[in-house]
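First comes one chain, alone, set out as structure tokens in the form predicted alone.
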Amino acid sequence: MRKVINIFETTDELSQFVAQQLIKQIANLSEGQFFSIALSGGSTPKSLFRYLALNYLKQIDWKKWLVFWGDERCVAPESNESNYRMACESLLDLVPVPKENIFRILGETDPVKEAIRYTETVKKHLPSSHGIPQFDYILLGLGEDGHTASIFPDQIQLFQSNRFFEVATHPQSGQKRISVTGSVINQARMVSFIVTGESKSEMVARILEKKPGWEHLPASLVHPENGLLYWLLDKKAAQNLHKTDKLN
């Protein structure tokens, strides 16, 4: 695993940086090959989408994506907590991502059995490494418990689940979601966490810096095996970074 980070100063500036990535990653495929990234929710995300459609139309070659997502709450597609509405005011239909490449998450169905039909969805689409689906990207956020995807540090086992897709409870609210696994997050050819906010400065510099409990949060778990691992910040959640140059 390679890791690195990258400190910016606008959320505008990130967002250009993983449009290259993504531009960069497509130009490579082969004929014929398709490009799966999975999406997550959150405001920064959804700032990111926004920029990518507004800006990014015609540089992105959206017919090669296949979609997925990396969590979901356990909601209607229509209600103001999908991540799949959001992704789609936000990006998805404001782009020529075609429809039968979209592939959400039924968060209005039974949790348990949407987990393993997600699974099957997901195996059928994507390449297998060492049995295990193999994303070309993976979009992650912060939570500001250290979570990621939607495993919560009281669940951190389901990290290390074998399965692929797991059901996990949010420990305020009980609201249930469905949320991919570390072993499909660390088989990905390439990750990047994006973060933003100051709200989120405490928790970056826990888990980047190694500080006292970092390595209980979920998301100090992410390594990719054979992949890139990135880390886009901006200036305030990078502000307690105090070793920045020894990190990368």
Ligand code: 6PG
Given for the second form:
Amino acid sequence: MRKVINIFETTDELSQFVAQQLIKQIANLSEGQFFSIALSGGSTPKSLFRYLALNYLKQIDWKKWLVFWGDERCVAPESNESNYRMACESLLDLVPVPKENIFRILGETDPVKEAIRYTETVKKHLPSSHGIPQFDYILLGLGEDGHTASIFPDQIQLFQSNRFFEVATHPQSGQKRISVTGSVINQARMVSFIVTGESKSEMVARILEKKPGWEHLPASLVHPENGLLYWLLDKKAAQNLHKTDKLN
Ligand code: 6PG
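Could you switch over to the form predicted in complex with this ligand, since the one displayed so far is the form predicted alone?
Once more the chain from above appears, this time first in line as the rest of the complex follows.
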């Protein structure tokens, strides 16, 4: 695995870097191949999605995209908590990804059954490597508690599950979530954490500088064996990093 940590002055510069990553990966596809991406949820990706829709409508070959989610809250798609709704409003309704290439996690259905159904959907549309579905690109966020996707520190065992998608529970709200697990994350060709804001700076430093307890955090377990791992940070999220030159 190769890990790259990039720190950007602004979220627009971070978004521009992601856009270039996407363009390069799509350019490398063979004829007839699709680009599979798992989107993250929460608030951070909104600015990235809006930036892509606004600035890369023509420069990205959206018809090559197969869109999945790394996690989804178990809510209806109309809910303002839905990661699907957020992605549609900030990106997918604004770019020409064919509707049949968008694979929503059905947050409104039974979580256990949906984790199984979604696993089959992902397996059907992605190539596999060592028996594990392989995404071209997985976008991840970082929670202030060190969670990523919807794998929380108190359920870190889910990261190591031999299932590809699991049902998780938000530790505070009790909300059920469907989440990708570590076997799929660590099989991806490219994984990018996008982390912005001062509120994440302590957790970013704990993970990247391996401070006490770092190994018990789900985000610390992300290391795509044969892929590229990017930590894409704005300056505020990186403000507690003091050994940046030794981090990559
Ligand atoms: C979710 C996300 C989750 C998110 C982090 C950061 O469904 O909430 O997938 O993992 O990336 O919680 O969320 P913010 O971007 O809102 O800080």
